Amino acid sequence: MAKKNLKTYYEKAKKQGWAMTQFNVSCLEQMQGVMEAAIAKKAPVLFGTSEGDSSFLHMPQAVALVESYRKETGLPVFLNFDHGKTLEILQSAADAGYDALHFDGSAHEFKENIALAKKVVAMARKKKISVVEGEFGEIPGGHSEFHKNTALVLDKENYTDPEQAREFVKKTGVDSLAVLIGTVHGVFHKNPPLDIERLQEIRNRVTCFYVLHGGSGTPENDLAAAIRNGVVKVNISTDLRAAFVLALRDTMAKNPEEIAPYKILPPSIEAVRKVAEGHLLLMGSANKI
């Protein structure tokens, strides 16, 4: 099939009322599990690598793997650089061939964030990258946290301000915006509910694509409501990591003498596949290629 860019699928998701799932990965085996799910559900695929993921997997290899899967399966498979915090690392991702860039400027003052985000957008356009994602409010929680016995309470005062969102998108030209309405990085005993009214207020003021980080552990009904109200991408990382590692621990406990990776890793790949299938169905992207 002819390659369509990621923005095409965001537009399709927005029009039809479903969302892309961004699966953050750091190894081939995680990608394999996600691809098996995507093939089974005939769904478009968006992989994400953070700075940590890409430093382990390496950018050129991540790009090559995505391109390989795209050619092999005929599915629309894309790659986003997630939480890039400097122009230098995002330039490296653009040069390597990433399909999308996320500039996380939440550590900067608002005006400086806008100035830097504009530069990222200009950089992306030169590389014909169709989607640049911006962020000006830091998503709480830890990127690798899996605390089933811990509760997390958020202060709504820190949620995305609709008027700031309007200004940010207008001045930067970003295609999508990471909105803070209750999602967190990590899985806790009870993840917070989403503030759908806040999302609706943002939607009334801001014309762009809306994305959610920290989809793992978020109440399913809330995610469905967010998608109905215009969210076109939901990031999933902790759920994949937990599925992969917990299966691996179980395999090693049952087979402590085994050293062949091709015998040890299949249960972890299968665990990732099951989790990925569940999210593809939840986000409504099955049969949307």
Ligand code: 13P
Given for the second form:
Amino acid sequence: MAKKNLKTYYEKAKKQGWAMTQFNVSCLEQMQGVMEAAIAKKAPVLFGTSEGDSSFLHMPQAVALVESYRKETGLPVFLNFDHGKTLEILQSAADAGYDALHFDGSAHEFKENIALAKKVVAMARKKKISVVEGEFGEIPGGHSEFHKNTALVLDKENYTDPEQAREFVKKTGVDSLAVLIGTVHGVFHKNPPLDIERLQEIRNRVTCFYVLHGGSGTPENDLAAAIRNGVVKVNISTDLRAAFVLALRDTMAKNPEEIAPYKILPPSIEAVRKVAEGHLLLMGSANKI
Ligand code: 13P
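Right, the form predicted on its own is done, so what does the form predicted together with 1,3-dihydroxyacetonephosphate (13P) look like?
Everything in the complex follows now, all chains and molecules, and the chain you saw is the first one.
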């Protein structure tokens, strides 16, 4: 039987009303934590690496680790290149064997973004990559960081315009679209609520897979409502970074003399596992392999 691709899981999620979590990682130990959660919950897994993550982890190694987890666990495990801003970097990811590509053309003017996204789609099809994600309108918040003292206020004027979404998807042929309805990269003092009505308006206008960036810190009820309204993938980065590093700081503070990585890192892996398990349950992807 042919291997099921990521698109098959987006279709299944759309039909059944749940979502994949894209876990952004930059090291093996974060992947270990996520995999432990996925095994426990029998969930399909999507890893993501940003340009920064993949410059550290290296694309061929990220692909090899995903393949190795697939083989070892028998679970559907996929890898998306997150926020690729140039054709060149996405071509490298495709050549390395990524399962999915996100072209972030939000810095370009709308027409130019469409022209470039079209090229990414054509390149991806040649490589039999099943999902290309597009984006116009930058996702606010900056990097995946903690801003615990800042309350971010968003201007709804910048949220995804349904008519532009229709035009973008039609002209580029992207499979999925990162929609702006209130999620932001990073965790703030109070993350904004989601505009579910806007999502419904987009849905009435364009048929594609809708995805959310900036899942960390988003009110859980809002995320659940977005998933009920057709979102099939939610990206999580800050929550995993924070879980990993806070546990590491704590371990080092308690064991300042310890130098064996295999003794220092397990609490961080466990912290990632817990956070990842919470997200898999919230997105409803447990037992969906
Ligand atoms: P968070 O850091 O808010 O989880 O967002 C991650 C993301 O959207 C990566 O593309």
